[in-house]
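First, one chain by itself in structure tokens, the form predicted on its own.
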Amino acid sequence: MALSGIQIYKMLPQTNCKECGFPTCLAFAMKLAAKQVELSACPYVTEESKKQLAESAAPPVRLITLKAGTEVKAGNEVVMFRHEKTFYNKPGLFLRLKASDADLAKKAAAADAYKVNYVGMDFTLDGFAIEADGDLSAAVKTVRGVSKRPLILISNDPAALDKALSQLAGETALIYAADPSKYETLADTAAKHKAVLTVRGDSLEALADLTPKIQAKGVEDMVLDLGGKTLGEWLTLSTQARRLALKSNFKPLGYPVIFFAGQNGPEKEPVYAAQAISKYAGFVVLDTFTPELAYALLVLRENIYTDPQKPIQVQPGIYEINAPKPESPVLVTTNFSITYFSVANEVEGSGLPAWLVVTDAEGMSVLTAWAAGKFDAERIAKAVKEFNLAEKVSKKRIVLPGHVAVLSGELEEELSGWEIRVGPREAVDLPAFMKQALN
């Protein structure tokens, strides 16, 4: 039985130390009861209280981790909508491969090598789902020869799974899938190899009836296959399961879910995958790999799972564009990723050399940061001095973004001996400005 906020409060130190990030122990207790924080945030809770609070402290959706050369985490989410707090563990994107495929190694190697850079971050696929329409053990060996990413093993044959999992010592793989007609042996196999087990049922009621039985067999880590053959069915089932876990603390459905996006053909796969990423898959299995499909889904996933209160940022510093020389101009911008890449891409595309000073504006754009007092003359001057820019250039000339021309006078006072120029308002106009005004 879940505890109320008042019951939890009585077990806390009641010191109001604020080290948990909340002004009072009562406020923290209320958040803990609502599954919006973790008990570990309180540094002074006693071991006795930890045991009593274990149920209330446990996340409503169990954290599942697949491990190999890399890790893929799903679950541990505490909200229905990202604006309430944020989503934490991005759904893993897996490519389904068939064990009988003659080009298995080639396909796995191509997908494993895929990497694309998006606003300073490298995106890749997360792993492979190997379907046992042939020798599963041989297929695992083949894939392991070209990739160390986590695996999903698709088979209902406990003997084949046992043989394949024996090759994955030290790893945590996902088995697909146990259903009411044949779950005992698969649960035993999962328990033996400490694997995660997918549970499949015809309805949410069937899943809720099956997960406690599998748990009684010694398998704590599970993933749910909710079914759903259409967008509407999947949306309904995934929302219901998530809401029951989060709002009603319904433990039998408190697990991440898996979705096979290619079940209705390649033409619908991108749409189905996009919805699964949005609502609320923990693992998404693709049947098709193309760079354009992977890129679109990876960017969508990043946008959804970016904390809306913490914009994507780049590291503050001096960036060299087109091999600048000491006499090349110095441009200034903030560390909001979109602002940085807008400026950097326009200058790089023009072929003109420049030094780009990226200041720490807490991830805000130029105008937003200026309005919030995070992008001012003092911060710009501090960045110029901290990064030793004077040692890199012979012509001390800085170009301010046009939107903050008002800072030019203050910056002249902060940076004695530097020429302050005001550039265009939009990044797209930088190349023309650099050619006409800075030569």
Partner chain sequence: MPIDIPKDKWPGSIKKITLGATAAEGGTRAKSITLGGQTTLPYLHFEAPTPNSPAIAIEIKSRKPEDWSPLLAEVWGEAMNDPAKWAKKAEEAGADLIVLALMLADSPDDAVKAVKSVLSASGLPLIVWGPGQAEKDNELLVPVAEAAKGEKLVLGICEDKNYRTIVATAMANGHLIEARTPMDVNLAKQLNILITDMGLPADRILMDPTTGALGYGIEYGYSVMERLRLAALQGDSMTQLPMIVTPGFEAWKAKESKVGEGVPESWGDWKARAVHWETLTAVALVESGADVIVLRHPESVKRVKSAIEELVMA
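Please read these numbers as outputs of a predicted model, since none were measured by experiment. Definition used throughout: the rigid core is the maximal C-alpha set that superposes within 1.5 Å between two forms. Residue numbers count along the first chain shown, from 1. First, how it differs from the form predicted together with the partner chain.
- In this overlay on the rigid core, I64 has a C-alpha that sits less than 2 Å away from its partner position between the two forms.
- With the core held fixed, D360 shows a CA shift of 2 Å or greater between the two forms.
- In this overlay on the rigid core, I130 has a C-alpha that sits less than 2 Å away from its partner position between the two forms.
For the form predicted together with the partner chain instead of the form predicted on its own, what are the coordinates?
Shown below: the chain alone.
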């Protein structure tokens, strides 16, 4: 937990020598608490204070980065609820593969290539967890043949891990997992290869006992497997771990957590993964890869981790879809990303050309913006004029979203000389409307 200015002041020399550029040690301490200056500006801080201050400045949940050709981060979270600020590092989605699987290369290649677009953003899976039920090194080599994404190695055999990790020079992999009965050799292996080590225990107490011991062996980067056999148990454990880290600044549990969503079978897997995404997992391991499940989970993750202060928006302006000509229709919508892409994707998919006017509705959906007075006749007319639409089109005809049919009268007054048409309510029905009603 961050220290207050007064707490920091007590650790300073209290001589008011001014060398830091502030009139008093207290003034400097206040600035430090607000993170507006660096501690190094004071030449007289003792080593002991430096250490304490560094510890208090460390994030309550340690930032862990797994690296290969791509990167995935977990940790550094500061709140229990997204509305309190935001959640920062989206949990990495990993697919578990078995070393013994004859189709290993094929499965890894298919999941690696998976890419899906959601409101203009491309999403992929983050990496693979390879289970050492066969030759781990050979499996790592096979997967590396088709994917450059970060790896989790599931094995507690130090020799096998050592060999496999030697092939991953320059990467940061995650080892799964050390437990109280056997952690020393695994800690050594992790230290040697600069790998992150998962720690597993039967209880939070067991975990909290173990992490300092592993830290003492030179491994700073850890991930926790909290156990938990049902949704309810896991919710409890992950809530407790996050609270201890955030509210009690309890360092032994201040690490991201990993969750295996397939542990109770494929039927429950989607729901298990969904809870883990909303409730504090740093890494989620799936046993099943299907495009439809990956898509749903990636969207859920994006939604939960969207900054509540900033709706995802697109730039207002005129978007040309399928190379519109002067006689092509003009469609109006708002600049909320989800709204824009719902419309743009439909029109694009239909192959029909259109001018899409995206108004500045402060990132709100059609009805929300309408209700908030950010999408009205005046604003639409202003956009039409500002973007010089009249010069681009020969047919002065505008199509409104069906949900705001009420605007058509006013808009006619605002835009004299333009024909105002009311389109369908849902974008899915736009192509049919464009074919039938707009000739």
